[in-house]
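Only one chain is given next, in structure tokens, and it is the form predicted alone.
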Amino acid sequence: MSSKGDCARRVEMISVEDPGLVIVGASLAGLTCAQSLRAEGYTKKITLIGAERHLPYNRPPLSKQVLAGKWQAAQTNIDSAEKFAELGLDFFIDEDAQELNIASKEVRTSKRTLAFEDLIIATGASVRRLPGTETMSRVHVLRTIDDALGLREALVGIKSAVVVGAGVLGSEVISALSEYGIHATVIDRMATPQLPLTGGHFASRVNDLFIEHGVITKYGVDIISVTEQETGITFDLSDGSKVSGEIAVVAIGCIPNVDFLANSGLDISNGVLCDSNGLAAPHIYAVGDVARWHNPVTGKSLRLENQTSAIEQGLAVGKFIATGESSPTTHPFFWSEIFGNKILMLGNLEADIPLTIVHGSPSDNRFVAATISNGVTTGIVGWNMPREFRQSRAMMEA
């Protein structure tokens, strides 16, 4: 790791006449790309193209603390434009990436068409939409600062609200409506409230923290027809029945940003198709929600939607361009808070195999479990139990 002062001799060294390395997406994972090339010496150009008109910016706090009213939305960004500028980036917002020609080793944006020696795809993933609801005023999504601020301003002086999707989002909306004092009713398909990794092991307790906030639940149903009145919302469902609010919000998950791939030859079938450093092509990259990276533990090819891979994978490609060293292969993780419950999970828990107890007890609403196969853990969950969680994380390794 070298200082910040090196860093800034060696992008002075940079040669305006280099193509260097071209990032589409201005996300977590592709900023993180540009700070790790820096860190390992890399000192070509770097282009950071960003499609929102914001400055990169966190998306886990947007259902937390910035829909709960807790945060701005200032505070949700990873950095400051000062400390962007001393990467030696040329960065720019608002632009969005339409066309890759690997051939011609180029990418072609709304605004311009950039030459490249290297690219990195980050350009992250898009929410799910509810056919027919793509114009209604009162269905809200939540994927971008813009949507969290608009769906805040939109619970303001409301009573209820349908939820749409009983994953981890859907959860998260809930548990910040019940903050508001607003009732909520959830949607799903699924027989059970589903969060990721988790095997199902979790269906009940979540489910349970449903009924004790007052949430109803429309499990198993599929939605035939939405309406949208002058003065709320309402969804005609599969069992006859139907459910309404003032507002709703769709959860039902998020699709890979590929379109501008579509004739590029890259496999794009649920994200770029990558090898165990990111690789999807020769000199082509990708990172983040869009990448789809092969797991040579698992032989698994999976797309992860958190944080931390988000991370990591950043910081791998950026080492192994740099320097051509491959990272170790992760586990993947997240972590939510539901109604108060802080729940942090690594690995998978296997879905066939009980939960065995490390720390704590469910019946305390505190403990830390795991899923082992054959001596080998497979997953680990922390509910209410961070410090203890962040002690077993080394079960993973043995």
Second form
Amino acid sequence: MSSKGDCARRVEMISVEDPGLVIVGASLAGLTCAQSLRAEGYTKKITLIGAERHLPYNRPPLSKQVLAGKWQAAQTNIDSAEKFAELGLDFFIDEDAQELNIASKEVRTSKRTLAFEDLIIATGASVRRLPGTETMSRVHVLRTIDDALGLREALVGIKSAVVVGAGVLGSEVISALSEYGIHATVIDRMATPQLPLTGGHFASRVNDLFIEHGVITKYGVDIISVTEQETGITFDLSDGSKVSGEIAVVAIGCIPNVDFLANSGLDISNGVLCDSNGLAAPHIYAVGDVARWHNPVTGKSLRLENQTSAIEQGLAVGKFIATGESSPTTHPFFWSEIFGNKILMLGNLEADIPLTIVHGSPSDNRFVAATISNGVTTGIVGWNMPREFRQSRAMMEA
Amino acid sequence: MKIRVDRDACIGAGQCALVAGSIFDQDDDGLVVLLTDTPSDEFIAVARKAATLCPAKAIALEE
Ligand SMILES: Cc1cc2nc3c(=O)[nH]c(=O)nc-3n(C[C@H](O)[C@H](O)[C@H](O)COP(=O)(O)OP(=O)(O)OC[C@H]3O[C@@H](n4cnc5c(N)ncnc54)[C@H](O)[C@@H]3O)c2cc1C
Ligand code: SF4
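Could you present the same protein in the form predicted in complex with its partner chain, rather than the form predicted alone shown above?
Full complex below, order starting with the chain above.
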């Protein structure tokens, strides 16, 4: 796809030597940068390239509405082709960046070499695979729309599945399996399930949901070996036991897509290290899942893998490039739906501070809880209480 | 300008009601409720901001 018609006209208006801006990675973060640049008055050329063959789409519904069979693939699209055309982008899908040369300000792609004045790295993350299972057809992962459609198809008619990883994605997959009446076993090397940003406070709640829904749990074990048979897949575990299912879903996290930056000189240990404006080097920015921004409030540099951070970083970088203005640091926000429970999380709950119940009651399965340390609220979770959660957000601003 | 919301996509984050409370509210389940689908000119900028910030991309603007 391309919005060539409009772009050709636009490009004529700017000087031939001006290479403009290149955005690598055409998903939520990259697209938000382009929108923000235009909204903030950036008129130079913007080239957006993305490795996938699809128009940008939302990933959160993949493990929720799409896996549950409630949505068709097209419903995940972020915007229509017409909306992209309005932004006046040179937009190319199915093209990936392969090498960055900062000195010459060029990025080599699978199709050509692009010169840039400014570069935004928005290449996100790739799913982490379980070594040895890469080619096993009964072992699934979930990161792209194609993964989601493939997994949904594989669920038809099966009765059992093994999920590796009891994080938020694994938990969402387990609840989808349960809706299909598929019996799940979950394996994790940690001792409990994990929700992001919650300091372990909800581990036992999530585990209770697993138990209530008949999920077999294998925590604190390592996988010794995996074998694929004609009818299923078997895991040998470090406690001497074996677990099997007709298929397996591996949800053990993601790895930032930084391969093309290997010789660039940038710090790419756990994502592209950036300052609090998203600058990794002069004229080089990174946003979204691939980026590790410095947070001046906490003093830490963290890679945040969620929609809101991708959007907020995209908005901030667009504004910074177009106007030179910085944006305030925001709190990370995440949501999930596990066995029908709507969970919203803001900030970072601290493990060693007990929860304060702000609204509702945990025994009614509807509450808002926070961790408050020395009068400062560090994180808030809403459990089936979205409106009260929104009202409580003011606590974080105080 | 006309606003459309997709309540099937909405996850009740409330970003919209936070930045544009005159246009968006939330029902008891937290799902977005449109107070008006044709905001007056002075509210178009905040409506656009809400659409950009919505983490579920559940808000669409038709010019
Ligand atoms: C199943 C699933 C469920 C999720 N659920 C939630 C949720 O409920 N809430 C939430 O907040 N977040 C959720 N997330 C996380 C959220 O989707 C991500 O944080 C978000 O997609 C990050 O956007 P991004 O643009 O930074 O990266 P990505 O979406 O990873 O996009 C990066 C793009 O860059 C492309 N690319 C990679 N390398 C290159 C290259 N060299 N050249 C060109 N292009 C390249 C990739 O193909 C990809 O299209 C979920 C993610 C998944 C997979
Ligand atoms: S910001 Fe989006 S997801 Fe959140 S309540 Fe509004 S429409 Fe729903």
